[in-house]
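As a starting point, one isolated chain is supplied in structure tokens, in the form predicted on its own.
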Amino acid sequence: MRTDLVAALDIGGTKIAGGLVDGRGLILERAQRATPARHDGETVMRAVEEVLADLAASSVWGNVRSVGIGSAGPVDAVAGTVSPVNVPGWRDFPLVERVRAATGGLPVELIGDGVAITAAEHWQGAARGHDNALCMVVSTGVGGGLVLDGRLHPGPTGNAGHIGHISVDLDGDPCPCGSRGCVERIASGPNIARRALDEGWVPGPDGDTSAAAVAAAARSGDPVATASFERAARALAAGIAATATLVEIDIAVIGGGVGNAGDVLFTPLRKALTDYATLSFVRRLTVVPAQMGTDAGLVGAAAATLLRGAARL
């Protein structure tokens, strides 16, 4: 019996992911490369098109019926364009255009990164039965998406509950985005890896400098390594209050490489929300690890696709 698939695409400042995904939100074929991010458009252009030519030789792409793009951001889903932050050759790149070409005049759907993550964790994930809620990726930049009242909130260009670029300070460091002492820019891998390493951390035989060294490193009671941690929570606590506070989210959910620290995360988190989320309707706000994994822009590409025109996730 044919079943009906999307090509699902997962493009971030890191790799570029694809797989063909079902309506159960199975992903029966993958195929990736790196993202050549410091290249001009098209050299990153053509890792997308390698991609897609390695799921179409896929025996079952002819079940294919359109395609599902999470991507970093921002994205115009209006114009079909996208100009991510951590990819400086594309900046209003036709990125919906030149995949319908690829995939011989394909549906497209675009949506942004953090949409993506969203769509999965409320289709499959931690947040699935939550009418209203926010979920985050954490990792080399932070992205979020919406759910408000049983529905997806990609808003009018798909980068609605982009959590990373709010101002949490109102000095704080230059961003990349433009504005300063955004979450982000405090909250991020590199900037925590950064943060501490300012503070005199000093990593291990092995040189390793990333967030998950930090991370490792907090857990051994290292105080340094702590401080930059706790420094994110608090920067992540207030960005997810003031959400809360605007909204109304029952429920945030985190994942990405930071959010896979644990506690040395959460429980600085959840502390620091008590004195951020202090309304009486926003109390009883909770602060969970995601569940979808790395799975999760590729599920929730596909979702954004399959689920179009549906009624609620």
Second form
Number of protein chains: 2
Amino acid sequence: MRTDLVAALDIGGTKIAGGLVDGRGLILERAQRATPARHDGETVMRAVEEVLADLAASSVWGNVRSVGIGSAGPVDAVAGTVSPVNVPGWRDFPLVERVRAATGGLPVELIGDGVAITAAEHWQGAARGHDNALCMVVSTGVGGGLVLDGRLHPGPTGNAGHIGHISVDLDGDPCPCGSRGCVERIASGPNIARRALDEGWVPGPDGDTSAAAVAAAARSGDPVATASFERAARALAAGIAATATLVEIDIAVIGGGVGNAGDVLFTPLRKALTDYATLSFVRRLTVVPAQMGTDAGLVGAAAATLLRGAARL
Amino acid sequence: MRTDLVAALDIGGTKIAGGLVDGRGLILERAQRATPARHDGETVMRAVEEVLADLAASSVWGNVRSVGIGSAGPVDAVAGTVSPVNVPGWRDFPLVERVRAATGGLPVELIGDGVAITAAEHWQGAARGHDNALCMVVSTGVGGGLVLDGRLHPGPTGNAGHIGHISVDLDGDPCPCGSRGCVERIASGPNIARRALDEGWVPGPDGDTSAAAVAAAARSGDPVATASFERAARALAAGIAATATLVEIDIAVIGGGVGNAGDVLFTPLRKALTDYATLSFVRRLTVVPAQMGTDAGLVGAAAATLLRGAARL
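Condition change, the form predicted on its own to the form predicted in complex with another copy of the chain:
Full complex below, order starting with the chain above.
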């Protein structure tokens, strides 16, 4: 029986999650810290080291053969560094080297967080059995990853599938990334909420102005809330259609907080896809909700590492 | 000495070109017919058969081991059929089966024309040595193809890299493909000319209203002609940046009539790329002119076939 384990890290702007993951994708141990995102780089690294120390205290740590990291991006898998937009203390931060040092020299694999969730959805989730897939997280930001020809496609630096920052509106609003009209600038949760408020949506008595509150209002028939989700759906549809037209995916999987909005998102999204995915070879494209939930990042970081390890044998 | 040859076909809306290509990419024999694009499918097929018959009359035909076809798209490499937008008589036309029959049962490989020129530029042209590249033709239409991880990426149906029909302006003008704001709708030669005329550009005494004439006017300092090329450049930049952000290419190669316009296109294109290719992992992206000229389609159809053959050994 195989007992080799991967120590997986899922590093985002809000939390740093860790887990010991076995070859079937089961998470045997967990650890977590809040990301001290506004602090200096060493403070953030200390939180990572604490997560690893918690995991190392496990009785099965001795079976860990490698470390898999899925990190908020951009990452640089060649240099082993990360520069997460939401963690300003880390710019070209040598995360791979530091994690290797913190784990007594274990091999470390680094991919972007969008690539990690894609690995998870392809391994055990909604993209299972699909040789060409786009998996996305639509949440505070919009990220993604690709499966091409049956294999994860992280790209040379581990960032491929970064659909949140392709422009679908070349004259559109400036995006914090420096471009204009990016998918994320139109379809992320904060932008769905901002647009609804700008257009006159009035939040409920609880004052909740989150995208989830906009989704609830849309479900109740509020036209402004509905229109904001429809606009997000159009941007997502244009981006997904562009991806399908460029690399011939046949399924797009959407997770994250906005992805969990259900029909409020998926109904207009499927309709808009018929407007933008028009060529014969992309018309069969389907869009489905993600299945892996909040563990996708951890399981995916492990999956990418296991698969890479297998490829090396 | 290797004498195996590929019979290559480059099928477009204007002409059907054929060639016998050796393992170094040299074209030993040539044949060509105008495409009877407005006629029924059998008439178009007869022109293909005439090209093949011309090639079969060559003394070296006996060395032909396979046929490679690069066709205007969409194609369906799985079904072996083609449905070129500009050849209405061919819809799901069984080109592979018909060419196999016309050549006594030779193995036939089918790819889209954008994929074919990509194979050529990667084998012997401007993308040589690049493991991740986008190659484009910007002409009457806008097509393209991808090299990923060092290999041609035709996609399951042979259409990947179809950059002309990704939307970079989701509220933009309707495109004949059914979508809106496609790269082709903004950046193709006819659209560059149309936009210049719409904005008040006055052609010269020869009455030439082609994109080449607009390019000449732009070179002479005409502001409306210049603006039309700048608009095309922005659309191309947004599309190229999207491709790089999705699959991490490091070079984009541009050929075709508009691609040959030189600095009138490339200067604003390189400038616009800095506006849209903003993430760290796409900032090194370069854009260069194609090198393979009008033989790219033939050489590329042969290359894809030779490479596929090699992969099968």
